[in-house]
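Below you'll find only one chain, the form predicted on its own, shown as structure tokens.
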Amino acid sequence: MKKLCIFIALMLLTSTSYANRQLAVRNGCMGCHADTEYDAPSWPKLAAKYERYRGQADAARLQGEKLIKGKAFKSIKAHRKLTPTNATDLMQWIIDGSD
């Protein structure tokens, strides 16, 4: 039963990173975070960024909203495009290892 129950966890995690993966390919944020000529930084800097905010309650939410309002983000359209809803669950990904 100990054995099932680590299974499933394991899936759980593997799923939910890749959907928050596939997230950022929908909302366009690998036109600019991948390996591309523009300078946004890449997933693991990201991460490693915002690494001091795991397990923190509600950073992912207070961090989306900075990702959708913030002065410096309101010129980039994939940004601007995020639901709060997406972009908590982006910024939980990527304080979570963007794995």
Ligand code: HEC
Contents of the next structure:
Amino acid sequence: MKKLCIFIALMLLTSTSYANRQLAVRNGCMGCHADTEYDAPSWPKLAAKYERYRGQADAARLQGEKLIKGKAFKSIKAHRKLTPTNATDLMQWIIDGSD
Ligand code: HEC
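Now show me the form predicted in complex with the ligand; what you just gave was the form predicted on its own.
Full complex below, order starting with the chain above.
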């Protein structure tokens, strides 16, 4: 029984991570962050930066809001047009390691 629970938990974990990667694809995040041609930080780099928020309630939502707003002079269209829900989900995915 215990083994089965672990198996189900793993399945859930990987499918959430897959769904969020698809969300990143659909929102055009890959064009910059999965391609080293542009000077956008790679997913592993972002995951390392945001790792410190892991386990903090509300961190994904707050960081998502920040991403949408962008910093002065560095406002990126793909960041700005995210919905708050998608931004939260994507930030959670990054915080969790962006696998
Ligand atoms: C046009 C290229 C481009 C696209 C498309 C893009 N980004 Fe970015 N992103 C950048 C660049 C360049 C930076 C680094 C500059 C900065 O920190 O603002 C960045 C920074 C970030 C950061 C770190 C922000 C910080 O200050 O810590 C996150 C998180 C991020 N992007 C997530 C995403 C997500 C999620 C998507 C998809 C909705 C996405 N990006 C789409 C270019 C892009």
